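Here we start with a single chain on its own, the form predicted alone, put down as structure tokens.
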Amino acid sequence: MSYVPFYDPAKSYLDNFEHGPFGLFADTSPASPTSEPKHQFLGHPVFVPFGIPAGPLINGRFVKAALDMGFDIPVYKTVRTHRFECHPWPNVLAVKVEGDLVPDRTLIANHNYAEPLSITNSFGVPSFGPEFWQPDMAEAAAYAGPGQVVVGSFQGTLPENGSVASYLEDFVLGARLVKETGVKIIEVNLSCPNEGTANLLCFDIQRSRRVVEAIKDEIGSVPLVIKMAYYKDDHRLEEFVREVGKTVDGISAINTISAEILDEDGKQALPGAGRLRSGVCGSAVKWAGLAMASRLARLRGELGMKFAIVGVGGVGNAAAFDEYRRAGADAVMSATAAMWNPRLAEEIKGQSHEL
């Protein structure tokens, strides 16, 4: 890899949080615009509809650096209504995938980060408390220059008593706390655990509808984006879009594809209970992200809806950005490739044919 990653997988999450970002992200300054923004994302002008999704931008310093490096739609990592600890290190490992990654594969992980780059990440959606992230997110949102907009991401947390009402209340409280920061766009992570019948909230369609309706009632006119996982079944995806598509303002897809992760000795690579399986992102999931963008665009047209589509997964160069735009994505984001190539936004602005 030609650059130092801005999130260092050799360090713990806390080390990255306290001392990062690294590489070119460590010493940035705002660029002076030389033109007017030519694109719109959910009502906000942007120079290029490209950014970094929730995940690697773990605090305001990371978000500010992303803005300085030309990622015009950065997402402040998913937060919770209370402190939530990170999984033990390691949290990021390289995985070797031959071709496209289909669900339910077993992969071997190591520390050899090489092209074509795919990784597994296992953090558990850690969060500091609102007393830290509210002012930090507010400062990051205010830092955005002309042609840029910061998205604030959050999710609900399962209550110990398993109460659905308490679960919904936590989502509403999270939405209220994020709105108070002044971010112009809010994202809720539905590709997270759910106490219902599905292991991801976005696969529990009726509960997803209740969650997004409750959030939208709380945040009013602030645009709401939902982050979801890959849907294998077309009929279920259509049902999901029918239930939530008229409430939300945007759909971001995909998050990751789950796989069993082993080390080179055939043992569980990520220590701790519940970590045999982990999400995989990077070049190996590009096919799934592109497919979802195309399917969501088709459903949006057929159902007469207006939600924006954010395409995520395997975007490592300008050609991939163009593919997503042609598939119907209104905005495109990159996490894995952007971590190792902080100049990715700059390259897309100079090379893309879809701008």
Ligand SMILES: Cc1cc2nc3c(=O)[nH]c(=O)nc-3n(C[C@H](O)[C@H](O)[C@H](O)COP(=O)(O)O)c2cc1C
Second form
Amino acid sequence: MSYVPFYDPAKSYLDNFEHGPFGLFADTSPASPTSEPKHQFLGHPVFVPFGIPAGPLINGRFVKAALDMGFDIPVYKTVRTHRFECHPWPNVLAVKVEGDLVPDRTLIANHNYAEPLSITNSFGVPSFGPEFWQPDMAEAAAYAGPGQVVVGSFQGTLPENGSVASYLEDFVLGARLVKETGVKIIEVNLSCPNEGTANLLCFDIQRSRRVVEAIKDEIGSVPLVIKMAYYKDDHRLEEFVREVGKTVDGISAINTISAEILDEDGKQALPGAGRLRSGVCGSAVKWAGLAMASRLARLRGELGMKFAIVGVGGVGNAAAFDEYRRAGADAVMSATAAMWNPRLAEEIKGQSHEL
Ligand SMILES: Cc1cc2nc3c(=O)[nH]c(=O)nc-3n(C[C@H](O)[C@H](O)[C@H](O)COP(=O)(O)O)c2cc1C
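Switching forms now, from the form predicted alone to the form predicted in complex with the ligand, please provide the structure.
Entire complex below, previous chain first.
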């Protein structure tokens, strides 16, 4: 790990928010392109169809630094329609994984970040209120230079004592608030808890369909990307794509894979209720992101659909970017590896064979 991470896991979320980004992201200046962008992402020209997915770019300063460093499709972190507190520190820990991570393993976590890097992240999707993030997201979106485009991510929240109808309404309100910022692409996180059940929203196919149709009604022609988790079952994935694939403009996969996270003494590593299990990302989930990219590409062809595929999971170098492109991803993104390697976009620009 040769660089200082731009989000510092040793610090609290608020400390990162107020003082970050760190390392090379702390002092960037706008790139001055000398050529024309050759690629397109959802109708927008981009130099490299590569970016940072929802999460690590926690406010506009982080998004601007990512743009300066050549991440041409940065996603502004997932926001909510109202303020929502972050889980207590720590929010990021290194995890030891032998080989590929399949769902529901038990892993040991510590603070030693070493290659091949996999981490668990546990924030609870915190958010400031729209009075903060709307102007901040608007400014970050406007900062994108030629050949770059900012994506705004959001998710719905079940209001206290709310019904399923009010949960849906919150998604629609979130979509409206994000659209008002002027971002050119909107992403909705469906790999979030399906409020009122024990599962993720993207595994509830009918509710996912209702959510994306209601959002699309609200945002009209602004492209809508959905963020989804790894689906084990091929038939269920096909059913999901049949139900939502015509409504959405892009599918981004994957989010994290859930595991039980213990410290070196065998105790729960992340303090507090509901945090024994936590999402794992980085190198150990690359197999699952790649598999989803190729399964989505096959289904898109078989079903005659047009949605763009955003390949996410364990991308740490140009070779991995190329593997995702060959699997069928229109764009590729990296969260974990990019946090520790601010030069990753530059490296991909210089070394990819698939551009
Ligand atoms: C620090 C951090 C925060 C994240 N927060 C979110 C989030 O708010 N919304 C979301 O959809 N995904 C979130 N993710 C998941 C990433 O977008 C991505 O799907 C996952 O990390 C897999 O990519 P990777 O292996 O390159 O890290 C987060 C990931 C990290 C590392």
